[in-house]
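As structure tokens, one chain now follows by itself in the form predicted on its own.
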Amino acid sequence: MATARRFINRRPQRGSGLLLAAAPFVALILLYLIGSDMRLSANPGDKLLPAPSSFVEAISALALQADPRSGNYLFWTDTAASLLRLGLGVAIAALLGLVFGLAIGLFPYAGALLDPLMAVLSMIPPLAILPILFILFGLGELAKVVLIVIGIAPFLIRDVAFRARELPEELLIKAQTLGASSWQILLRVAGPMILPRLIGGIRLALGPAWLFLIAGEAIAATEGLGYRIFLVRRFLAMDVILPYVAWITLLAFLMDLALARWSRARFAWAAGR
């Protein structure tokens, strides 16, 4: 009974848990509204903390009105361009993570050959080699996708390799006893067991992937969420920048949520691991 009363052992109920989760967001919104009202009262032309109505007007113009020059709805064009780059980069990095991670984790010769290389590559700051990528691949889409791949693939490879080394040895021995070849063990034993961990790694890598995407778009792009943010910064257009940042955050959250739910549905056996 005494231990149950300790704060460390208390858990919120579902309703109170939702209230606790919402409280920081409500507090941030209130702080912004108060700060915006104070600044606009002192200077109606202030651009640092615009009123919420300014957000609605700016995003409505970008999302619901075609651009006079291009004829595109810029908000949706930017979103589609960024999601395409991000999706390609993450998909390629995930494939590399699965293939090379399993090879390093399961096959000692591959581990001896590639593990030190991955350890070194994972320490290179991807943004530091961004100029090199633009020189090698030009200013088009390829350089931005490669930046995302270089940024997160080494992490995924090492994470999968660590997990592959943690597979129960008796499981691999039993598979070999039943006549499974190395290829069969890779595809039918280790691969399925590693996939939930790979999805978890992708979820953790989404934040860095967005960072590399925005950096690439900010330097060389003609469309994209990062491009638009850095384009309008010269005008101090916070009524565009803040909604774009919020939209990026929402997209990243929805991606993470979709991956989590798909993983639980597809790999229910790994939910407690």
Contents of the next structure:
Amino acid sequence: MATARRFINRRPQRGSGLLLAAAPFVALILLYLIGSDMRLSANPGDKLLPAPSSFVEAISALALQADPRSGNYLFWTDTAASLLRLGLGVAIAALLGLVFGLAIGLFPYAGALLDPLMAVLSMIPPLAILPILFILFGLGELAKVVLIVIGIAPFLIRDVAFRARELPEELLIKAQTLGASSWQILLRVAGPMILPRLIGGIRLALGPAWLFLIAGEAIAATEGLGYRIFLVRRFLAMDVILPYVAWITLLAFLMDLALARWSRARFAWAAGR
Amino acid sequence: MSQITVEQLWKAYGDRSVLERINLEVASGSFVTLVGASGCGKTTFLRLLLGQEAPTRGRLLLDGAPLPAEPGPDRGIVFQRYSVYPHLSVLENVVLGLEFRAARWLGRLRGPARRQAFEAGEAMLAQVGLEAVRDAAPTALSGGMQQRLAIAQALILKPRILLLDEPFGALDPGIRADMHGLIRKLWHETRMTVFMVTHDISEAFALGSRILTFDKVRRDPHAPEAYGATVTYDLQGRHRLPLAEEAPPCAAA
Ligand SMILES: Nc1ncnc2c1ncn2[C@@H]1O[C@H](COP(=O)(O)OP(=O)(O)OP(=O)(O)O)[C@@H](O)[C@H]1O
Ligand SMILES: [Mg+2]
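Now show the form predicted together with the partner chain, given that the preceding structure was the form predicted on its own.
Okay, now the whole complex, with that chain kicking things off.
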């Protein structure tokens, strides 16, 4: 009799692994199609679960035809506006994370000065101060970018600081015996060793960054993916909202994938660490 | 010259005494090996020499002047692990010290200075037998090769003192014999003063011109942390004096 192996030791083959991964997606799509079909056959005017053809119509109207009022292709101007805000916010937050995180993690004086402040700042719910941002920075681009920065920078700063403190002490001591100054240690040892960790932190922060982006756009914007979703909500336009959500999800997923790939290629030494 | 004087050295962490009443005079060019039970304070002694820790009492002198209170290029070190930088290639690891010395702001050399430094680095790699893997990542090297690299990296600035904390503790016996040959050769060539901690008594005798054993001479069974270890035997290399077989454990359990 073949002894049955424990479940923790049973692994799917490559093919069946792919099949397993696809199954929940297929199931969800099927579920939607059935639900949509049932509602539409009961009431052809139903807006809640539109048929796939309505998605195609709605999105091609936004993506392939210029908006008669502004002359813009709204789907693409929305995407560009959102990506610009997100990219700016994340890039600024990453830079702050690297600079302040390394300073706090590496220099005891900087840590003594800023550690408690960061611990408190990171507890402020960013959405609670959104009104303050709009008062301070107006309803323009700045407030929305600042919201993303405020939303994720404290996390990135603390993450980098913790990681910097986890660097093996031996490597920092060794650098000193090689005559390195604090600045040189920052530049040639701690900085480069922390970069892959920063990428990891950014990947984790992307989810919250999208959240803050869409929150900011929902409240005050004239274009953007979040703005469009909240605008068409008034008309129950699920045929626009659902594809937009799928598009946002795809963009976020691709960003995460790109960061992971890039990090693995650029920082091969950090793999498996 | 690099003569070390230790005067009435004590080291305690809070109430816990680790080292006490250590007095030593170490001649320039000595190869001192340090042995003793685990937890005896051998690493602590090296950290004091390195400047990573300050003595609680007593003084450490290098050629008559107090040792600088932080690590510097006059004292090189090789640890048992985490000895090399994973994000740099083998050659870059060796050249790092030269770059720190010559490029104060960028820590990175350019042009002819860079070429010169990298040539010196390659010569250093040849000395430890790593010239064939100069472009490899250190993580791709075996344990023995990583320690060779760590030694080359520490020696490129020609430190007056080299500190080794169980540098070969994790290596196979065969590799270890190679490393003994290497370190003895480098010691002969550079005439630097070496302090090496080891758990292997035969290694201590094979390499050391002087062997120091650390142990506690005072013990309080009710307060095992009250007293620290000191130097109990101070032996000349190759004069095999009877040695307490396995020193009883002096670490507080
Ligand atoms: N920073 C510290 N704070 C408190 N106690 C410490 C500290 N560093 C070392 N000790 C204690 O000092 C004692 C000596 O430690 P040390 O590492 O010097 O021993 P060792 O002889 O090198 O041991 P091993 O052979 O296991 O490496 C130990 O009991 C240790 O717990
Ligand atoms: Mg030790």
